[in-house]
Each structure stands twice: as structure tokens, then as C-alpha cells.
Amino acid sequence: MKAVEVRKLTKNYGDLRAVDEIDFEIEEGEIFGLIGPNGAGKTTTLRIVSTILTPSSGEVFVYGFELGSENDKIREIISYLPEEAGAYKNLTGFGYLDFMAGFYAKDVHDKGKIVEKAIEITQLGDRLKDKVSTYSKGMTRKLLLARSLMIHPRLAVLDEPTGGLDVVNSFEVRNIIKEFSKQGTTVLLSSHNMLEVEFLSDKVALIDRGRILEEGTPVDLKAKYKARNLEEVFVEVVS
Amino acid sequence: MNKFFNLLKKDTKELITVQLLIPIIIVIAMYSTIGNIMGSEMERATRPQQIAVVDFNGSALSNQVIDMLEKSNFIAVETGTFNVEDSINFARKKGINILVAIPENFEEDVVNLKQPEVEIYSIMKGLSVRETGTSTQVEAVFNVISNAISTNLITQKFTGIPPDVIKQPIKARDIVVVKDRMAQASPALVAQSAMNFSIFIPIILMLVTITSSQMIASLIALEKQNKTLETLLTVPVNRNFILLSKMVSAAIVAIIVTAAYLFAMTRFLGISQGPQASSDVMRALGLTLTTGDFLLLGISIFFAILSVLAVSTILAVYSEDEKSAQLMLTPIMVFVMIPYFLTIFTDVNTLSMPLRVLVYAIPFSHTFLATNNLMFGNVQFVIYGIIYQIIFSFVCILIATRIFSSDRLLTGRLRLARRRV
């Protein structure tokens, strides 16, 4: 099965059209990256596939999950990873993660069991004690990964997972989603750090103004493009 | 139900902060403290008061006005001295603040009908307004004085009749008609009576509206501001669910907010008690509310506060963080505020009808008006003002969902901002 399936996606703003009849799939375990530049559209698709946002026009599959009629069902399996997201301020940490928790846990034994798991991916011991407010960046940064990666969602969806971040607390995000791969959760990650999306994804997808200008994997891509790296693939087909 | 419970655990906890109570803690003490002070102020101010006298007559009637001044709640204490400056020294060094001179020609001049003057002496230490409170001891010295003797001419002219009666020719008897009910009573106490109905529901309400607003509005804005909307919305709870838990939560803590800054309001006008001696009074006239009124008055109440939430949230949704949904408030509080001041001071019914209209288009406007309808059995517009408030709620209500379930709960800013794709 597939885990996502994209046909003819568009997202219109009024006259803008920020998303334009992309089309892609995903496969199940895969790791796969939107890149491009600020603006190109890839975290209104992260959106519209995260069921923040309704499609202008074109269909979603999340898991055979039908976006728009089967949006509770979609919201159950995957999680959702905002470039900007912060936690609530006046929560410590072990409080913001119990709070995230008591919408996915059976009972009080499951809930407990997934902050559990939180816990471990932070590896901020004693400091989830302590108030959000009082985080630095990369602290809340893996206290919010760890929100969307305890429940062990089917479909993590990582909108700049590293963003803003400083090269060890990359490294280790990097890491942790990696090993959440390998588990068997599919990735579908944004970044327009082009490096970074080449180390992490199976499979990626380069778009600019909203529309995907070529996909495939990484090796494939740089061996098409006679390329060294997936920056300079995608300047070679921005050119 | 249980992650709706989650929701409004934290949404409540959102807004209980420290800087919620810091402010409400400071009042009740501030209030409490002035309460306590203007009480005992009160408590003094009904003691018998000190006024230095010097009586330059030493007459009989002289003794008779001193008499007088015993007899009312004044304590006359004698100078010991005949010169005014001495006296004035005298009655500063023993704290007290008003000197009676009685003149020497006293009785003679009363009996000769001359209009003698008696000298009263505010010995001022201050312009505070315990001192300004003075000027009222003094008149009271002075009928005290002017009643005695009055008293005395009268009794020496029309011997055998009683001297209040030519003094006070006519009584009056006060009246007050209310439809088909009369009862004796003036109506000032009427109005005083109905001060707690009056006075303090339109505050209550006003109160509740007012931080209700704020409440929900922060709620909201603050979701946007510290970035945790777009995490919340795609969590596995029904978006009907994060509106309604706001919307319970900013009406829980706006309840207690209220209820503390009544439980403060009570403690410094000292009026917790209500006005019992004039409630047969009230009975007689019919200006009670039966449990049906309270009941009416609670649904107005109910959704009076519904409405302001729903329209509130509508604004919240296109305000970028707290401060902006704090103005975009403005339009709530003054059409609060309206009917706040309306209520309290004039009769609806005498404005002209445009204004009336507008009036009555604001639904808190019903709420703030149903106290008096109820008490002077005006149930029929009380029932239709309710059915109205409940259009409204319904609509605004309506109107929040589909926002909350569009995308506009996170484009809505954007319109005033730059798109980010």
C-alpha cells in the first residue's frame, strides 16, 4: 500500500497559486524530501497532506485515507511537524508532552507509555521538569520532534525538522528520524537545506513556484544531472 | 470526551497564570483595605463627637443649648477660659476641631427676638476630606443650637402647644404606586432597595461579557502567537472540540474573575447584606423576581455570555497575536458598555427610535434590561429579547465553527500579512 498518494494537487490564495497540479507517492517506510526554496510551495502541500488546509482542487491519499472525507482517520496515523511550531508556555515539558499524549492514549497505562518514549527521543532529563518557556531552541526543537515522533505515527510529516538549528542538535534530529525510518514510519520532510535532504530521503522531489520539476532518488538524480551534490541538481533544473 | 476534558484542563491552566491573579489578588486587598478604613471611619463619624464651648452668658438658656448639645450626640467641653484665642489653643491641644462661642448678650438678645450670633469655629488642620467633613458637624451643631432655641421661644409664646406643631404645621406621607400596587414608602428607599438588582447585575454583567471576551480572545491569539495552532489542529480531536473548550474555559475563569471582583465590590461598599428593613416594602409593590424571573434572567445571562464569546472568537480569528486580538476587541466592549451605561442611567423606552433600534440590536442589551422588565412584569419582552439572543448566539456560533473547520483560522491573518507558501 501506499502511504501517500498526491494526484493534480492545487492550492490557490486568491489569485496566487502557491501549490500547482503536483503529483507524488510515497511509498511505506520511505523517507521522502520536498526541497526547494522559500516560497516554492512545500509547506502548503505539508499542510494540505496534514489536513490543516483544503486543496483548491486534486486528491490526497494518506494510507488509502481519503483527505477531506476521512480527515479524522488521516489525523489518528500521522503527525505533523511545523517549521515554526513552539509548545505552550506556561506548561513544562513532561506537561506539554502528557497534554499531546492524552489525545492519541487508550488509557492512563498507554498514555504513560508514550510520554515514556518522549522522554527518551528529548534526552532532556531533569529539564522537562522545567518550564517551556525557559527551553533554548534546539531544546524545544526536540522536545516538539519527540511530540510528533512518540506515538509512533504511520506518516511523520517534518516541515524543516532542523531549522534554525545549530549543527550537533541537527545532527541528532537527523539521527532520530532515521531511526523512526528504519521502525517503519514514513517521512515526508521539507527542507530547502538540499545537503541535508540528500543524507536523510530515499526518494525526493525538487519544487519551485508550485510545481515539481523533476523527482526520483538521490543517486539517480545526480547521476541524471551529472551532479556531485542535489544543490547542484536543482540548479541545473531550475537553469 | 476525554480528550475534550484534555483540552479544557489545559486551556483553563492557559489562562489562570500568574499575571491573571496578581492583578485580581491586589484588588480584594485594595478594596478590602478601603472597605475596612471607610467602615471604621463610618463607625467613628456615628460616636459622640467633642466640641470645645465657651459660654460668655452663662445664662439659663445659655446651660439649656449646652444641654441640648449633650442631648445631641455631642460632648460640650467647657474651654475654662473666657478669651476665643485661648479657647481655639485649648480645643487644639485636645484634638478637637469645632469651638462654640456664646455670645454675652445671648439670652437677651433671643428673648428680644435680636438674632444674637453664636461664633462656631472650625479649627482646620488640612483640606483632606475628613476635614471638609467638618462643615457638616457644623450645621448639625448649629440646628441643634437654633432648635433649642426656637423650642424655647415657642414655648414661652403659644403656651399649651406642643412646639414641634408650629414648627412642622403638615406631614407628609409618602406613596409610592407601582400598577396596580401601592405602598408606603418614599421612593428613595424603593430605589435603594432595588440598588442590588439595578446596580449590581449590570456590573456582574458587564464584568462577565467584558473578561469573557478577553478571555477567549487570548486563547486564540495565543495559540497563534506562541505557534502551537497548526501542531493542535492536526491532532485527533474534532476542531468543533477546540472551539468549545475555549469557549467553556474562557467562561469558567471569566465567572470567577467576576466573582472575585464582586466578592471585593461587596467588602468595600459593605453592602453584602442587601437592604432587608425595606424588602416588605418591596413585597407589597410586587418589585421582587420570583424563581421564574431568576431563571428568565439566568438564560439571558447564559446567552448573553454565548453570544459575546461567538463573535469574539470570530474576531480573535484575524488577529496575528495578543495584543492585536486585544484591539480588535474594542467594537465588544463599547457595545457592552451601551447598554451598561443606558441601563444605569436613563429609560430605554425615552430614547428616539433609531437609537432604540440599536439598542435592542445589541444582544447584551436584553440581558442588561431584563432585570427591571422582570420586576415590573414586563415578561413578554423579556421572552422575546431571550428568543433574539438565541438567533444571534446560534448564528455567531454557527459562523465561529465554520471558520474554526476553514482554512481561515490560519489564513486569516495572512490577508493583512504576506502569504507564506
Second form
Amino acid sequence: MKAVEVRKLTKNYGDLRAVDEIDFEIEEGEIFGLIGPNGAGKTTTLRIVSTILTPSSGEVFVYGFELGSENDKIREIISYLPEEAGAYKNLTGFGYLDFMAGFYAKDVHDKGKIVEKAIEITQLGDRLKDKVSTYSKGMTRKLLLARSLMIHPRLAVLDEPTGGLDVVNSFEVRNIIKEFSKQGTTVLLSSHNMLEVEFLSDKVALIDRGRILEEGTPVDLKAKYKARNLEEVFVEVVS
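So that was the form predicted in complex with its partner chain. Now I'd like the form predicted alone, please.
Coming up is the bare chain, nothing alongside it.
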């Protein structure tokens, strides 16, 4: 079974076509990167897959569940991290994770296990005792990523997971994502940072103006276009 199947997906905002009949598939356990410039349709696509937006037309299946008729079942097995996500600044890092775990846990014991996993993911140590308002952007992003992954979702949808982070924090976040992929979580992520996605993704789709222009593994795409990196591939494809 495919983790994600997208067929002829289209989203219109009035006269603007944000997503234009795109198709792609994601294998279970794969890290799939949707890459392109700002305004290309990446975030819209991720929000549709996450059941937040309703498509104008087309079909989406997440582990066999059909978008539209089985949204509740899809929401049970996915997590979504928006690019602009924030945490409650008046809570401590631990308090935030404990609060969020309460929405998913079956009982007190289960909640403890979820929070314990989240603490491990954050790698923030004693700083979890401090209020989120004192955190750097990198620390906040790790906290939010932990919130997304602590329930071991079958599909993690991550919008610009390292957006605005420095080199060290970006490196750490990428490693967290890779580790969860090894443990069986499928990842659909978006980014305009093509070089970063090249290091992270098993497969990528290049999207611009709502259309997928090319798809494949980074190695295959670079070979096909005789390019040194995905940025060069993208420039070649759009030109």
C-alpha cells in the first residue's frame, strides 16, 4: 500500500489556480520533498493532504483512506507542522508537551510515555523547565517538531521544517526527521531550500506555479540534467 496517493489534485482560489492537476505517490517510510519557490503551491498541497483545506478537484488517499469521506481516519494517523506554527509562550517547554500529549493519550500512563518520547526528541534538557517565551527560534522549532513526532504518526507532514534556522539547528532537525523515517514514519515535507532537501529526501518533486515539473530521486535528477545539485536541476527545468 502507498502511504500517499495524489491524483489530478487541483485547488482554486477564485481565478487563481494554486495547485494545477498534480500527481505524486509516496512509499511507506519514504521522505518525500516537495520543493519550489515561494508561492509555488507547496503549502496548499500539504494543507490539503492534512485535511485542512478542501481541494477543488482530484483525489488524495492516505494509507488507503480517501480524503473527503474518511478525514477523521486520516487525522488519526498523521501529524502536521505548519511553517508558521507557534507554541504557548507562557508555558514551559515541558508544560507545552504535557498539555499537547493530553490530546492524544489514552490514559495517564500513555501520556507519560508520549511526553518522555517528546523530551528525547527535543534534546533541550533542562531548558524544558523554562518558558517558551525565552526560547530561540531553533529551540522553538525543535519543541514543535517533538510535538509533531511524539505520537509516532504514520505520516508526518512538515511545512518548511527548518525555515529560518541556522546551520547547527537545521542539521539537528534534519537528523531528527531522518531518525523517525528509519523508525517507519513516512514524511512529506516542503521547502524552498533545494540543497537542504537534496540531503534529506529519498525522492523529490519540483513544483512551480502549481504544477509538478519533474520528480525522482536527487541522484537520478542530477544525472538526467547533468547538474551538480537540485538548484541547477530546477533552473534547467523551468527554463
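Positions refer to the first chain, counted from 1. Treat the numbers as computed from the prediction; the structure is a model and nothing was measured. We call the rigid core whatever largest set of C-alpha positions still superposes within 1.5 Å between the two forms.
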Point to revise | CA of residue 91, rigid core aligned, shift of 2 Å or more between these two forms | key: yes
